[in-house]
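Just one chain is shown here, as structure tokens, and it is the form predicted on its own.
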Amino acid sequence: MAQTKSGKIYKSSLAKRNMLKFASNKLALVGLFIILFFTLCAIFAPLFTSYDPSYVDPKVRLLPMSSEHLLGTDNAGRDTFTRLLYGGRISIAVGLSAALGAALIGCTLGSIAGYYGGRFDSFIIYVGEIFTTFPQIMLVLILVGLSGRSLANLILIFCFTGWMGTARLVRSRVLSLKTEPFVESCVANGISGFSIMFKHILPNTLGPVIVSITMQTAGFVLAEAALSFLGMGVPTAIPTWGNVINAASSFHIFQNYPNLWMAPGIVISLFVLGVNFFGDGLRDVFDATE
């Protein structure tokens, strides 16, 4: 009982110290505020606007900013402010879902490769080197061209092309941890390899993995915006931050209606900046405790 209480006290003090460490990082707090602000605005979009983000009304094309249309309307007569709010739902969901999916694949393959080694380890390293030889955006463009444009396809492609970094990170951690006494004790007690990997070793690698997920989320949000701007991402009928910029891609709009491309550009930049600040804060916390 004394050991249990001592363990609880240690974990409590460690968590408190981590929270204080994070709270002392002003940029990390700013990043967290930005993430929460844009996420809540996207979730509660109907509270801030009464327009339909997909409703096309040619009669109100390219209206300037006003009290009725805060950011004006695009070349199809859709309210830009509304599309930014609802587009945040898709863009953030794509970035986070793809980052979590890539992390799941990377953790699984990296754990198996690091623990068992051998041919599977060599195969994972070889495949990872092939993937990293080419820029990720090039692979995504090729796969989107082959599979077609859809929200599900884009998330799956991001997962398929984004797992290598997490796999290498987890593999290196597993290689260093599998020689620790607690792992040798598990082996001596007859615990299966998969149980040792995923119940005992993998939890000790989650700190760097969580940091990696935050950074990948920002990267995938940017990638979705770039692909949608090029007409290769989410179908244009679905409001995303990239599609809002795509609607302002003509030179006439670029020159005469800067609000249509500046607003989504600023939103994307602020969100990605906030995620990076937040990820840097998490990295400082986990580095201090490992």
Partner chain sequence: MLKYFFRRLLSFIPKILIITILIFIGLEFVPGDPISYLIPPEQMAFMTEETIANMRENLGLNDPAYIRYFKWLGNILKGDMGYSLINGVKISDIIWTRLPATIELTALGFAVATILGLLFGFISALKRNTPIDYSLTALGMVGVSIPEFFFGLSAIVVFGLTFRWLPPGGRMTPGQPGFFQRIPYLVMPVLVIGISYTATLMRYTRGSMLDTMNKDYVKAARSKGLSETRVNLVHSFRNAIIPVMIIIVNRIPILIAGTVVIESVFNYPGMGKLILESISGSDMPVVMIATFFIALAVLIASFLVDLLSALLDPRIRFGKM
Contents of the next structure:
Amino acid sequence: MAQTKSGKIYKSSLAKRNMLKFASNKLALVGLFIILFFTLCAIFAPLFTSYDPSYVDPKVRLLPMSSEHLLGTDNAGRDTFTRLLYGGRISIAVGLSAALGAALIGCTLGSIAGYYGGRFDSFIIYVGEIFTTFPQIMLVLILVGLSGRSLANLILIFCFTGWMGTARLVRSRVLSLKTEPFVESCVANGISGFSIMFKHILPNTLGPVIVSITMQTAGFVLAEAALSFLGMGVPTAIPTWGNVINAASSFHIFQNYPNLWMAPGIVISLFVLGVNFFGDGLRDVFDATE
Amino acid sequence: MLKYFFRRLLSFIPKILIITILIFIGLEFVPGDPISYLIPPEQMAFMTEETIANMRENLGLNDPAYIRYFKWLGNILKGDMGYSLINGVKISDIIWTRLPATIELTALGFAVATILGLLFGFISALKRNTPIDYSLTALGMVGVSIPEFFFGLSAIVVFGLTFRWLPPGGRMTPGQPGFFQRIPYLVMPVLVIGISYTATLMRYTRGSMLDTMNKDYVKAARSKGLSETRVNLVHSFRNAIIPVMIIIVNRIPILIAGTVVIESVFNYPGMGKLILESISGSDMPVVMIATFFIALAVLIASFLVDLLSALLDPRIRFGKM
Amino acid sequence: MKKLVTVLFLCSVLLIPNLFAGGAAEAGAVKAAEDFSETGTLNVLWYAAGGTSGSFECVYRDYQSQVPDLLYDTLIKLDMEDTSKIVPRMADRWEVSADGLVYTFYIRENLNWTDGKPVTADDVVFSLEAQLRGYGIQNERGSFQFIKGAQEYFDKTANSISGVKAEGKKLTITLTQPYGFMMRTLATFVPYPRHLFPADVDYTKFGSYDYWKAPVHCGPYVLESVTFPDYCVLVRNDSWYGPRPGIKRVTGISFDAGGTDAAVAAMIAGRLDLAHSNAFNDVNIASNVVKQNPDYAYNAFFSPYYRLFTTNLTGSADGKWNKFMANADFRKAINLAIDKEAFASYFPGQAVALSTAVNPGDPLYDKSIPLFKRDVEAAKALLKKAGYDGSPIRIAYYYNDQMHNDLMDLTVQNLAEIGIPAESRVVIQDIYAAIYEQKNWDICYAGANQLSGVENYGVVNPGTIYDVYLGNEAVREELFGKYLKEVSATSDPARLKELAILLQQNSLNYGSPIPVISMNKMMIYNDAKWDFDPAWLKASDLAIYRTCDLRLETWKLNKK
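Now that we've seen the form predicted on its own, could you pull up the form predicted in complex with the partner chain?
Following is the full complex, with the preceding chain placed first.
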């Protein structure tokens, strides 16, 4: 049930109620707006700029901000504004696809562990515990060293090292849902375990999973930037936010051309902030429906 | 209680073994030929291929993997951790000069972040829906959203180079190795490393506090006429802290991971920086041992915090688990 | 009970750092009370893993900092203003036979190691052996191949180097052929005390001996204290035979390979007075330090260092090698297409676009060869002449910094402009296998650093690793090999010049290697704090490689 401003009370679907609840959270709306803004800017990058994000022109390197180059040019003479726009494409895609991949692994393992329990459960928990013993960035560093710097590798590595949280979450939800009457009726009706698990139980865990995907997206965008900073991220020829900020990785550039790192720094921070606000709003919504 | 303690302690051993195997397997596949780092490329012009084959044989780089694993493990148990492939220095020597620096950094970062996180979360919950709560929450959000290296570099430029209040990097001034003399060097890295940890803890503490404050026993305590401070501190906060402890434990690896970035930014000679240098130098023995120690540190730290939360949890304290 | 435990736990968390701090402090604590005021000490860069690895490094490994230069001595040094003049150091006199094959050195009678034991010729022999069989210390190994019996000793077919004899303080070295750079090589070669290593020393683990934790040496300074991984303190060696150094105390502050920016920050903050290494070999870094902190100044030393694209003429492991690489016209087209001036523009005042491997400022440069000018049309014409079909080439490089990433993007773009599709890839992990075994690349951006400009052609010398991808052996021998042999043997400047010109022209015709830029070497120092003989600033980069006498007696700290 929800109450509109006019005071009229009407019945609504769960989704509608959730939507309204979300809309009443101003920070979450701001977050959504930020996410949409950056995503659209990235997708329609060619509309906002006429430069090629990867054309090197040493004659115009390190130009200050001007009407021609809104954020100046980097040490290779590329337009920083353009690179930020195009960089968003890869950074957001890396963050989101890695989070989705990690959630996929996490959901699968978590629901199997939670539903079947027993040895398989303890095995997955154990593996998860071992994984969490290694700080993620160290695993990533080692694996990047192992497989080299490439976009696909980075996404796979993020998936591979980021599933534990979701798995834990899904497992505990499945454990509690397993005892619910609707599951018992499914079992009584002879529906296969696999089907119960993925068709009946898993959809009920999606709320928290979506929240965790959101939060992980933010985490992976930050991780991509940090890895680029350490020289272990996406190959430098591909513009990403991390690589754009890395254009100022030498100290003399960092000190003398703040436009080169402040702009990408602010963009990354803002985007992550937006995702976090959004995620928080989602969390509130899903928490209440539990 | 004691039983709980020993059970936790025992579960360590297989974990440590698995960790060693994992580290070894992972690093076995790194496509780095360490020999290339024995010779600077600029000097390579004067070397023959035969010379290099000889060197490789001498260093035992041609044995099968499992033999090297058992050799390696056996040696570690004996305290002999092998030699750096880059400069032939004993790895144990390297670790012992680096580990204290990292423990110091993370322990201080942990202590500062935990205290600040719990404190801010507590305040935020008590003053919920007031400007204080909103600004703390917003600050926390900003804290988890800004990349750590960005924070660190900005801090160096502002406090280290523009105002020159704090040293821009390193661990100590020559001739002044005492802990208190080193504090200026620790201020920036400790604060930066703790930022996202503080923000996360704050958020969870706030949530947990709000949960607990609505619980019946808290209401009951308040209705008994106990003082507000006592209700908040003894009844709400102490119980609210138990779920937060889990977050504290879970986030320890993230805190330690932060050292890789922070130590690089502040030229702080610790394990994180060592691992990064060694990976880019293809110095796999050092990477293996350093990662092993990091994982061990995570295990021990989790164990300690786990123990502490067990002490706070009456079910465990009174031997029911 | 629980409160007690909680308090204890928290206390232990807070106390752990203190415990460790005490441990780390031990080594230096005794001296901490002494005068470490700004004016009393020169803070120099202690680079590479030297300080950070918990042990001093074999001197070669740490060649980029001044610390080993101050601690260790060599048999002789060169005069920094005229490098043909030899300055006596550990050896106070020497003789060279008329045929240039036998060198005899007499080590100073009263010269002792810092532990009081006398320095003998046997120590030098020991160190030569370590150079040949050890690893990580092979700086001069290439040059020592001319010592009689060196190859046999290295191959382990002999138990000693037959060409080296020690009798007390007298050392005799016999060569297989005259070698013009012998004295220069010995000026960088550092002897170690044999008596501090076990009798059955394992050279492959040379760096792991406890000796390196507090090395004994015989140079102008002695090690007073060291706190790994942070700093070391050197004071004047009172028993040194030479003129007394002007500065009482020198502190080495350690930075590792990734610590360039941190060292730059330390300089801007006035905490590091002298940086003089490859990591700072960038005029942009130097000028920024001076801009941010006007107390500092920098100097670019003339250097025979250059950067080049080596060419793969023989094929790759994955079979994707571009067969046009074997065509000289194709290689010359690449040479003309690359915007070397743009490369040089990244290092204003430091780098020059090159036509040959020899710096145009070097007297050995062939003046008949015009300075490099990019020529797209000529490059296209050469491609046509080569019958090029548009197949792609692959570029490898191993400077993993943003600037080089940018420069390689530029190269790819340059090649695309003449119609060669190219891709570039940084070789992070395995330089050796990538460059010399798999060779999954067609051109490779590298740096070469030799004793003189003409020796840059050593990279095409048969018998070295580079030759595996230089194509036809007979051609190579004809174009380079025979001249290079003469280069290393001759000491006649006129003949050297003739040979240099031949080599430069041959390489130009051969289209390999492709030189890009020469780079002078940078030194950044605290001009307001440190005074030294200005002659040093006119010397070439040889001073960096501990070849020259640094005239420590002229160093002094300003009373500012």
